[in-house]
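The form predicted alone is given below as one chain in structure tokens.
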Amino acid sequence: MSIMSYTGGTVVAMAGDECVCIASDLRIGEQMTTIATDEKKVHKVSDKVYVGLAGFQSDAKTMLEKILFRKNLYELRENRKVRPQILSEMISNLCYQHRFGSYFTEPLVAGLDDQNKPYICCMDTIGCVSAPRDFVAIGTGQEYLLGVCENFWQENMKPEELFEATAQSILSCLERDAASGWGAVVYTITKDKVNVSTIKSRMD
């Protein structure tokens, strides 16, 4: 079993109009045995600005750390919010760095900039930024994911379609990948506010 899914885990953001949404699965485990179902893959980094780690989760942990410093740094230097894009930066930095002995994590970033415009990038243990207009996914479950999102995405959805969009495309996946699930929970990031939802998944 690769490193990247020893521990599991999946992650997806979708793109709206004036809104984003972002989930994860709740499961962390050993290669196939469930170690916990409440784990938190979903961080927040700013008020419109959330940040997703799949892979190993040590790595994670660590990688969370170093990105909250950074970004604490930037806004004390430069007495402003950091925006995604900004963000994406920092983190791709970050992986390029340790290029040569990289986090086994796969970051993803999700929120709204300035002008309350939608931006979501994922990318590789090295930093490779992608960042299409549409979805991106990561983790064990992104190739049950992706073409379940082609299906469900629409160009301009609002808050509410998107959150359903968003939240049965994880259910879609959670029921085919065996290292995620227990779960998921979702988060509508729009420019007044942020709705996290915790739905149901199978739990075996």
The other form holds:
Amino acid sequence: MSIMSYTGGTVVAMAGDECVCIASDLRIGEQMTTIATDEKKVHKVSDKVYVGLAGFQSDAKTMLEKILFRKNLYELRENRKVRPQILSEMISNLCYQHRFGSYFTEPLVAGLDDQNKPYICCMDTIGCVSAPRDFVAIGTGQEYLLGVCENFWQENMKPEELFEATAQSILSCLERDAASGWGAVVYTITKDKVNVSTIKSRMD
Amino acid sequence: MAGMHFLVGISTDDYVILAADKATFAYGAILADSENDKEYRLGKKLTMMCIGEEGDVAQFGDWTKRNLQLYSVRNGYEVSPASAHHFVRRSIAHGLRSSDRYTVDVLIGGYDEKEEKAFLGSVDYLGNGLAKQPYLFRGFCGRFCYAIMDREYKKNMSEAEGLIMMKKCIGEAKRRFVANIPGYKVVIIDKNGYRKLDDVLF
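Would you mind generating the form predicted together with the partner chain now that we have the form predicted alone?
Let's see the whole complex now, leading with the same chain.
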């Protein structure tokens, strides 16, 4: 089994009309054994900027520490909040700096910029960014997600529709992916508030 | 999954129970010692149980203990359990990508004075860290015990109930695991402090 699926986990993000949604499962395992059922893989980085880190949990934690460190330095130096576009560039650079001994985690960035334009992107372990306008998925359930997102995603969704689409997509992914599960947490980021909801899925 | 050894950790908001086997195995087949202490005290209400490669356990355990001791001498206060856990995880994860890594699995238990809550966390030899968990195991026997705890764990169980559960887990390890584990050291930490309980012997 590859190190990328050792602990398991999935993150997905979708973009709507002046809103984005980012969701992750809650399982952490050691290969086939589930060890914990309350590990979020989505982290708040700035006001309307969230990062998802799927892959090897150890490296995801280390990476998150490094991301927060760099983001804090940026915000202090520039005296302004980080935009998601900037953050993804920072993370991409961080990943590529470890090109020949990479961290086994795939980062995902979702957020609203200063014009409240949605931005989502994901990258591979060495920081190759892809930033489509519709949806991104990373982790062990990526294959299951991309297909189902294709069906649920529509142009210019409002926050409520977007939440529903994201939640339904990750739920159907968790039905199939054995390395992810135990419910999910969904963050809906809009221009004046962030809504966090925890949803149940098959709890095995 | 550190070989034949076994660590148990059970916690509620009020207390945390930790148990570690007392065995030393040699060549994967011989019980070389039945009085091996795997515990490293990291503070007044903070302790760590450590299994893995024998030499690494001794070296890493001692290193962690003395670094946290140094911290409390320098700053005049002890680190919180969550901070100690963060430090241990970071050290192992950092070591993993250097030429000298420690092949150790640990459980960390303590009582957080600020939050007024007991803490239980684990770190494995790859640097995967879990904090604030109700129950954790390290070692092969843990595989039976997660199932037991999933069924039996209650959030507000008493200390006595917690100890019964811990003994149930150890009993299952005795029943199902091939190796002869001679006994377990048991400690408990709550708001009143640290206590070593009677060993569980067979």
